[in-house]
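The chain that follows stands alone, in the form predicted on its own, written as structure tokens.
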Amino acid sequence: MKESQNIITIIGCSGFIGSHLLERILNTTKAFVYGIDLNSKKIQPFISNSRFEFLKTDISDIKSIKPVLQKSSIVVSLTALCNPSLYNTVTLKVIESNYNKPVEIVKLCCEYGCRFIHFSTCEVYGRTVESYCRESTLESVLKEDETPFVTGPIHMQRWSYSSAKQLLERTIFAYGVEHALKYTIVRPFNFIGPRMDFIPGIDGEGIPRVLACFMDALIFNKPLFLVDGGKNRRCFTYIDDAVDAVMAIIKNKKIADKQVFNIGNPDNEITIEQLAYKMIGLYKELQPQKTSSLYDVKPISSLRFYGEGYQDCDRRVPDISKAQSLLGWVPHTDLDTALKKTMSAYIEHYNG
């Protein structure tokens, strides 16, 4: 019955990833979609779609969510507090948001026989072994079913997010083994694109992730701060490529069942310092009338930028061979193109 209905519920539908996934599903499939979120700012163009129904609520409102999940064949969970500035400042809230609340959704999906697609994080891997043991012979490329999870000591509360996500992955796996939960776990690697993070003081407060921090600096002519010198490395993945992967997971239910997939673009690896200078160059290209502006790049300690208890991941390079072989998925968007599209969206939105 559920398969014929083809009903998909997206928890966190108005977030960055959720809004793009919702748009793709409505534009390319005949599925009916329930969307659950606390606001609908990023999905206003889809509110009137006859195949979409929005439920404004928190996932802790189990009474309201139950009837939706009972009708759903697939549940995609994107709910999370995933901003690094929060991990060591509101740690209990981070743990509640990333484990306590979503684990109840896992239980309901198991009870109702829903297929559960869970967005975890590449941060479950933590730091590379090399960052602690320079003579290690282990590969720095991260493999879903082989790479150990290596974080930091308890007082480094930055790892609260990683640990909560790790525990939820283990809980989902256990429900799969003991209660036949149908699931797929996605580990995203730094997705970027239109409709991502806020600009502080305009449509949000606090510290957004690095790309939004740099866009704030570029648009409003502030210094681009390099936390601990900007030596850490990231692989940035364009949102359209990421949604391609999720659609492949939705389509290939038997192949994707009980699998964990890295979704990222290893070809787009760059240090944060290199990213700052690349974005300065691209911004001048996109905004030639502002080429006279001076863009200052400054190092800053993580203690000063994030506060006590912060520690960063040194490098995150995904092995995507499983997604390539099982799903036929390959990311196509190079870093310059991904950055230009993302930055152009910021410029248009904030009149930058």
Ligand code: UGA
Second form
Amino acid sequence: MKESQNIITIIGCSGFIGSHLLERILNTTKAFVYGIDLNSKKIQPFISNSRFEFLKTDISDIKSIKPVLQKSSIVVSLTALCNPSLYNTVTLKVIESNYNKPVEIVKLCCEYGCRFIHFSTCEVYGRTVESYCRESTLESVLKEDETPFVTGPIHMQRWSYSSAKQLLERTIFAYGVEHALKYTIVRPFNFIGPRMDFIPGIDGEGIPRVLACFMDALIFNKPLFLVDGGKNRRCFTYIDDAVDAVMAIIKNKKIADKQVFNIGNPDNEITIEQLAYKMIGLYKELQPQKTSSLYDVKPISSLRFYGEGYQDCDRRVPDISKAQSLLGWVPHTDLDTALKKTMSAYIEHYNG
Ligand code: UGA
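Okay, that was the form predicted on its own. Show me the form predicted in complex with this ligand next.
What follows is the whole complex; the chain from before opens it.
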């Protein structure tokens, strides 16, 4: 039994999800939080909180991290290179950041008896079976403990991320079976909200995820690109709903142990093409003074947009009945509300 039950370490606390989780834990619990990250840009309001200590380092810096983990009852692991434009361009770094580095944290949590709450990805499911085999009778809704993983050939490096995450999930599971690691795995489905991603050339470089790409286009009057026509679908999940789920996992220690949970909003499914037009409509509502602008929506091939080795997930709809029955969790934020809140935050932050 750990001496202190109330110490939570968030690895990746200054990222999009980490910053929201940190805020919620500090505001709604009495826990002490150690935060580990390479910078503290997104968590400035919490830096001087007496129940928070920030450690500026990389997760490979085991020597500095060890004493923090030794004191922690719960470790939430969020660090990842999780941007699709990286999977086929800096593949080795993606594998390193999503498997080699975090696996060392898994081992330490096992050694020190910490509860390990790991953020995996909905991308472990890969593509739908129907995308390869039209006559498949498998259900298209993704179930944590039943759905097979369907990715693509090795030269399609897009799947490096999915595979690294999958191997880490399998390693965590094995540590649970062979060494009694206490763990919960979360598979997030396209979380959106304030503080996500970056705008290229302003506070980051490269290609962010679709929400930020479209906001870049809307704010700075660039075309909205539909990769391969924008026919693929995603279920967007508002960050506050996602954090509700993590808090329920933290609270329900026994029930959540050795479980994998899809955390997503199946009611918020939309094609990327529909998303582009919806965001244009919402942007005009939020910024009526800019309505004279004509927003250009253009198809583009994935080869031009992402380069060689990109292959898309066609559709991923989470079955969330396990989170509902075990944790009492359901998402509440519909797509329009989630988009409006996220887009308003972008507009405020980037003077859009
Ligand atoms: C990514 C990660 O790989 C997942 O692991 C992660 O869980 C997920 O984001 C997430 O945010 O939760 P993906 O959904 O493919 O997966 O990421 P996006 O970059 O947001 O792409 C969504 C879709 O929009 C893709 O079909 C992409 O090709 C398309 N897209 C992207 C456009 O059509 N235009 C753009 O400008 C950008």
